[in-house]
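Single chain ahead, by itself, as structure tokens, in the form predicted on its own.
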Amino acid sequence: MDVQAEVPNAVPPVGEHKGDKVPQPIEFPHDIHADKNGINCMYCHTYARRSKVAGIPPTSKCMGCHTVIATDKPRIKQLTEYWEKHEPPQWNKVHDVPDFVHFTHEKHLRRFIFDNEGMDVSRASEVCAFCHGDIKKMTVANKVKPLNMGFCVRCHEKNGGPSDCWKCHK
């Protein structure tokens, strides 16, 4: 189901996808972090606002809270084991585009959040949902948007994105 975002000056792209579940070394509850606790997507995915990739948070960021919060939970015990062994969990990528596609999180966040009059950065999850679905309601991230050329082109057409092929293709 598409998220009905009300991002000012933007039309969310239309399209759904039912992807396979991608196993993760630890079940990461986006619903607890982003929805229940209201943590902004960009707090953990710190590179999103300034680079091509959103980035996976380092274990140290998780441990910044989880040395004292929910330490008795199995997931946190598992995370702490990785931390103590100085090994990051080997997360598996859920959202990806082909190698011949040039996509930058930074430009999309600038367009839909930072340069978008009337948009509040605290509502970043509504913009992230354009391509990732309502991930703040998910436990483990799951691909629910097609992220294919038609999906991107429809969004560019509705939102005044570039139509020059070489803007997105290498």
The other form holds:
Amino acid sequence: MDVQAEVPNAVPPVGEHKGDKVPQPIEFPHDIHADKNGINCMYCHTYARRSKVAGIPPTSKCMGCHTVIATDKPRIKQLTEYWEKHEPPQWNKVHDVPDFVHFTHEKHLRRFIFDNEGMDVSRASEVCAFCHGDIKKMTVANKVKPLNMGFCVRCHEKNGGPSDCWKCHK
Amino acid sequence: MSGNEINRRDFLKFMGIGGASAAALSGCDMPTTVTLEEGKEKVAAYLVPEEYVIPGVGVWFASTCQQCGAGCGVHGRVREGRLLKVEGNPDSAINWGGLCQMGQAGLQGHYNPDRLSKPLVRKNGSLVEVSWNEAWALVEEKTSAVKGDRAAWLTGSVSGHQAALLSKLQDSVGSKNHFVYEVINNRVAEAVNEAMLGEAVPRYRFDKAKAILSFGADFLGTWVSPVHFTYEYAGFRSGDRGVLITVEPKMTLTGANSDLWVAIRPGTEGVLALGIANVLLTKHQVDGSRLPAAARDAIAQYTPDKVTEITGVAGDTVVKIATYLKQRSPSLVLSGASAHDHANGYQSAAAIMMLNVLLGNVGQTIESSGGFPVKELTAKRGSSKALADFAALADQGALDVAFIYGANPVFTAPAHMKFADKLAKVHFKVALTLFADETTAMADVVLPLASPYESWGTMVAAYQPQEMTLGMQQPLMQPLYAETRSFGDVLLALLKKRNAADYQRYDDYYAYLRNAMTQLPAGLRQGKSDAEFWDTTVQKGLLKVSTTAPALKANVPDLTQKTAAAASDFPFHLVPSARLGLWDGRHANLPWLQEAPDQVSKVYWDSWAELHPKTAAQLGVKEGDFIRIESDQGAIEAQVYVFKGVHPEVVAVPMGQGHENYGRYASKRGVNPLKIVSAVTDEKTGEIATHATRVKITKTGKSSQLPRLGGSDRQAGRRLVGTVTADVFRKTEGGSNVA
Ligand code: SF4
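In place of the form predicted on its own, output the structure of the form predicted in complex with the partner chain.
Now the full complex is given, and it begins with the chain already shown.
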């Protein structure tokens, strides 16, 4: 399931993992949003370029479209219920690294997208796929990359990332 | 690690990742329980994001530290609604961005797993959890009809609008019974300052002094406003490096920083002060006309020889101290607990302050602060006499209700006071607290308070530096527990019942405080509108207040010294020393502070007893041996720490440990030296003379390793940094390379 992304000036990390299917309160279809409608990953995961965490989209973001789009679909009705109750859905975390690992989305996006000559920001999903797999083709996300230290270090070696322990462990 | 094994070879390979090939990383590809966690944690997004919030990025908010009475300003880093770290507020003239270890550990109180999350009410003899409403209804039922003077408040130091509200509450019920209690206080010196200077808490200008002589005022550790003084001390030591001399029976953090450290027999500090004055007048021809004739007569009695006889301080040391003070003017002479927590404490403190008068320091390095301009907000400073007064009233059966806040007197009261028995005579006891402790165990109702970082408030520290400050306390996060209330909210709720007309309109303490702040005198508000004034004060975390300071007086009272007779049955003096860290024991439940080694002995997680090497040799004990320290009030046992920084006639045991009932980190750990303190008080002020206890020491035969960080206390003759002069270098090492 390795993605053969061709991000300029980047070698995608190697490694696979067969993740469990994690049930979610609403089965969010990544494929409809990111693939079919071509919405950039960072449109919803808006903090990824500014913070260590990518951020789960705030419910208001979903409602920004879904007060008018597909309002009759069962999952959207479910979402609207949450919104009306003033409760964000409690998602189950699929991608996680241990607390002793300091990973920042912002730095990685800078290296592979914003500071990467020849890389167009509209192709962000190819970079996200390095670690998250081809999420654009998934419905509910599941984990297809190991996200363990070997996986990270190999990528750092290939792409000139730092090899100091304290860069990630602090 | 079964199932996820990394063998030693793989591990070593992975340690060498720097230049290794990918294959060498196989150990790092082992799936581990942490990397396999999928779907184990929940993530909730914001419903509607706050504009200024970026998950993963901290936002700093200002507030005020409540870990001691110094009132340092803090900035707290908040991320995803959680407070993660506090640092000093660089704008606060009290701490200029610094924060002591107790302040840093404030978060451990806030997130402490032993925090009370529900009120407790005594039912059939034991405390059981109930809802806030049920507990509150009981408090109202039992207290609302009680006559004013049959109700009392026993609190730690309080200030700002909480203090103002508490006095309004007292007024509304017609009671004067507010006892403000602190074991670690500066009350005797305050009384002397009041009498001699006309102001209890003047400003000390370390920055102007060229020499400091401290009689046990541990200003770098536990005295008055330690972070502020540490900052000032740094200035004192840089540039034209000031000389610090410390006289005390046991080396404190300040003592350890001194140029000259002098061990003194406890209780004789006043005599040494007079001896120094004697040398100044006779040897250095200092002009004595500033002193009244009676004072000069008193001074004349204390020649260096006589001083040596009484204090144990060598005559030439007395001369040396006087010489330093003479050569370096202006100087600053300070006194602290070890000098004045004695039966003759007031006289000692007066003799010490006299040196400032004689040396012309008053008006130079000791200035009037002018006092905080809004009197109702000034700090109610704690004393230990307050505890005795409260206990006496309780003992007479004069109290039906007691509210206890910010103090744990059942733990800190000396055994001779029989405090628990007396408190038991109060019919209805309400404790307001974050944690269950020895005192709450006796309460009828325990109201769980919100943490300082969940509460609104203002704080006016008793000691105000050059830039006078009102500290603003704002919540840095939502309360962790729904059934807790801030101290201000509890006071307001009590007041609403008793004076509905004036207080009903405030929904909560925030509303009261916001309104009260806008009522401050126009001068303090610098012409700002209500909203602007409130917003900027909250944002900055403090309000700078200016006052005009009158000149200080310089009266010198009767300086007659009384020193205690030697007690042959009890040959040693007990010094219950204060530690920056556990303080009087209130921070013993914060693991960081338990773990942090004592600044001088480097012992952690336990109590210890400091003995001079000579004394230890006489007694035949070595480090780690348990000794029994017995006074006329009882005995404690602690492990010996052999140390030169203690007077040979002294055994010093730190305060703070010895809790019976204070959560998982503090309970059943070490001993509390305050328990065996003798029934002696300062004759003038009535303060408990915590340093006046005589003890005897016996070996117990038990021994084990003392939990102590670091090996030797001495440098074994080596210097911190070896240096040679350029000449010597040229001669011995420079060789032909030197032109
Ligand atoms: S000195 Fe007191 S107020 Fe200042 S940081 Fe330390 S504990 Fe907090």
